[in-house]
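Just the one chain here, laid out as structure tokens, in the form predicted alone.
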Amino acid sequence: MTREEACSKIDEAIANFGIKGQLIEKKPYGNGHINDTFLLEYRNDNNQIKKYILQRMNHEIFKNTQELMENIIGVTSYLRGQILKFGGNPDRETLNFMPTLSGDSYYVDSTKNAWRMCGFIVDTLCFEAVNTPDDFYQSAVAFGNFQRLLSDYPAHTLHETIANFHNTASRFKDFKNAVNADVCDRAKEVEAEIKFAMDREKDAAVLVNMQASGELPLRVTHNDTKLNNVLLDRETGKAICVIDLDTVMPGLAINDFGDSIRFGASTGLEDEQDLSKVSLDLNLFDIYTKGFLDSCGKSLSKKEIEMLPTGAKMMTFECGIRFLADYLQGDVYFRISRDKQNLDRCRTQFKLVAEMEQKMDEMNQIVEKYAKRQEE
């Protein structure tokens, strides 16, 4: 079934969530490749205009939308009674989805998609790369206050909605598969992105192994920690919502923290192929510290603190490798729009992993600044 095909019932999902009023528009919305994304646009009978967010959910990557779902409305609802709590604004803040006539989350058509319905956020802004160093410093406070009011969030009672997401070890395993299958006939032009990762190899189950003895809490993450998962309030540029549910799982904190430093700390393209042109800026690392230990206030421990820069480095590495994998693979998974394209992401990582490991003194500083502050 094409994505147009799968769309086609759009009318038949909009009638079972009941909206009231009357709908005057809908058009497809936002530049995700993930979900079909739709806003729609209802006149009440007090002739006001409320928006909505209609999304046809992709059952290919999340193949338990049920489970999805159970995790997203429980994660919503506490983060509603937080917000209130502390005297914000759920309407806004976090966000809020519509249940369906027969009080579902929502709803499966008549040729078995899901739908779901969320209310639209007005006047915010929301930016794909960031432009200013403020930009990087809002996600990082948004992000940080996402820990901050999921903190005592039972993160073991959520779904692991896709398998060994950020299991390290395990992506190193599929990447050794991939090595040893060679499908394509490609390792041989690659044998010196194979041997940087080989010689991490050990590196791999580090955080796995921590979280395993408990020196690593679990924690509700996001793990898709983009600057394009964050609203910003269009009249003063402050972080308001962190959006993109999808991938809220058990995990841990600092993986979130170095999913960000990854991909916003970084001077280049993810996948650039002037290598001379990807580094790492140790002043959008300050940046983005300092706004995410400043909102997340006291819920992380001294360990996670601690470890935030080699969170940085292994969700860099970890990336690396399965861009690598993948190439290996024949490119099957992450989209590509060139050949060698996975290549080259994979290049830029390890670049910056490399660079992580030259910069960890002064990586380690800084949160070791910022650290002390919060101690005071």
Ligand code: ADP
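We call the rigid core the largest set of C-alpha positions that still match within 1.5 Å between the two forms. Being a predicted model, the structure only gives us computed values, none of them experimental. Positions refer to the first chain, counted from 1. What changes on going to the form predicted in complex with adenosine-5'-diphosphate (ADP):
R171 shows a C-alpha shift below 2 Å between the two forms [criterion: core-superposed Cα displacement of 2 Å]. Positional change of T267 between the two forms stays under 2 Å at the C-alpha, relative to the superposed core.
With the core held fixed, the Cα of D104 is displaced between the two forms by 2 Å or more.
Follow the form predicted alone with the form predicted in complex with adenosine-5'-diphosphate (ADP), if you could.
What comes next is one chain alone, with no partners or other molecules.
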């Protein structure tokens, strides 16, 4: 089923959320790789405009919609309570999902595609790349707050929406299977990238082993902490809301930190074709580290703080092998808008990994600097 076919029942879905007023706009929205996102605008009887986000959930990737939505409703309801407790505005600072006419959290249409709707958070900005260092600092504050506000959430009640999501060892196995199968006969043109990954096979198990031995604790984590999964206030530039909660599940805090670094502390876009534009910006690394530790440092252990730079490297490596595996498999997972986009994405990640290896000492020093400040 193509994406157009999967979204063919959008009007049926809209009708089943029973939003009052006249629908005056319906258009595709945002730059996500996974779900199909639409912006809806309604005019109500008082002539006020109300906006909503409607999403067709990607059930090929998230196989259990019921469990996925249970996680999201559980976490957003809890966050609502926390935000109220600290005097915030829960209508803006967390996602708010609309029930269907029958009171469910999502609607399954007649072609078996599942839809959910949440309030559109107005007067916010969402960036694909860091515009100013303060935006990046604010995104760190948002993800740090998220970690802190959920630190007492019963993690064991969360479903694993995608098994082994950030299990880099298991991702490495998948990558090797993709190389061996080579279903599109593409392996021969990416020998250098395959070698780069193979040379680092032993790294893939490091964090999984530390988690298994108890050195790193499982926490409620977001698991997709890209800059474009946070909304900033249009006027003040302050962090407002963490979005895209599909992958909230128990995980490692250092992976949440690391995913933000791989995406936001790069001087180039994730799919940049000119690798000379892609580099790890240590100033941005410094800023994000400061924001993250300022907002959640006290809920992290010493070991977690010490391992933050490794988290950055491992999330970048993991993403690189996922992009490469997808390229080898014929671009079946990450949405592409041009040929070789997944290969370009892999190359930017591997360039960053190589730089992180060279800059590991500097990253460690930056983390130590803020860790010390916290202890004072």
